[in-house]
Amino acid sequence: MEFNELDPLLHNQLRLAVMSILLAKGEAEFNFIKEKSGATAGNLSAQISKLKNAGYLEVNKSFKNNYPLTTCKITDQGILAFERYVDALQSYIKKDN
């Protein structure tokens, strides 16, 4: 039986949660992702940076009512990486007929 390699960047609970949230929403504010994932701001920020550096996310920093606003958006490359990750996982659970 042959197994596909899992993307080490996505094989992390918080990064996988961020990607899942953004896959469903397309785009979300930092605080929304923080609330849904249960992560601390510092840890979430570090993981978002890793996903951004890989080209999986776009991060936009702006202001809303004089407060900083960070918005994350999944990229086409991020969608493809997520789909490949899911396909690789499925290769681990498929039964040999």
Second form
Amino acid sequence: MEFNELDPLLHNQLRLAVMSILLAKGEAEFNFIKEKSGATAGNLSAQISKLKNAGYLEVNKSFKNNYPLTTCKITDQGILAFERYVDALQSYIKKDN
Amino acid sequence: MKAEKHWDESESIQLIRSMIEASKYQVADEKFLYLLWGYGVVVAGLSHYYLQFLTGYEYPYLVWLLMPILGVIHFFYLNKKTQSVQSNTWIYRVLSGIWVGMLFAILAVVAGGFGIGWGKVYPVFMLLYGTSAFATGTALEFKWLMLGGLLSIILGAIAFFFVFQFQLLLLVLAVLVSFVLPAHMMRKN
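Moving on from the form predicted alone, please list the structure of the form predicted in complex with the partner chain.
Following is the full complex, with the preceding chain placed first.
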């Protein structure tokens, strides 16, 4: 069994939560991710920036009913990274067994 | 989210699972709309029946003016809800496609009803309700909507062989099984 290295960018509670939500939803508003992950706005914002810089998600800022609206969308690169991360997790778990 | 701590693989799997679960579309979120339209059509259908066949009122079909009112309530409810909703997912797009498509088809059948007579179009309403409910139930793997939709389609087929008086009662029954009953069976996970 090949033993893959876990992507350090995804091997973090909040970043992994963000990516899991986006994998399930495709696209989600900042407040939705905040509510589901239970993170603070500041911490979430910082982690989203890291994921964005890695090309794992896209951030779109717009307005809805005169209120600022931030939406995040997972990219193809993000989906690929997530799949690799899960593969690596499986290899760890199988190795432990 | 708690502060970073020792973090292992099984916790990662658990987190992925819980986040995906929390993000899932829940049919129970739409319970209000199923009840609104379900009971709305039941009330309008029974009122129509009562006014036309038990009292002989001249304009019984006026009760269907309740539908545009429900449409307005639906619009405001959805508009308010969308402000707090949060995502644009594949399943939302699929369900929007089904129900908006059904709305256009209903309006087309209503237009046709003026031309060929109402006795010929009520079964088509039942087929449309049934198809939409069945498609939604299949997409969401919610058996009550699938079953209700299928029953509504069967009732629609039967209704072609009855006169308008009984078609009205069959329509009420179709809506009870395809909207009202599934709505009452919807539970939050």
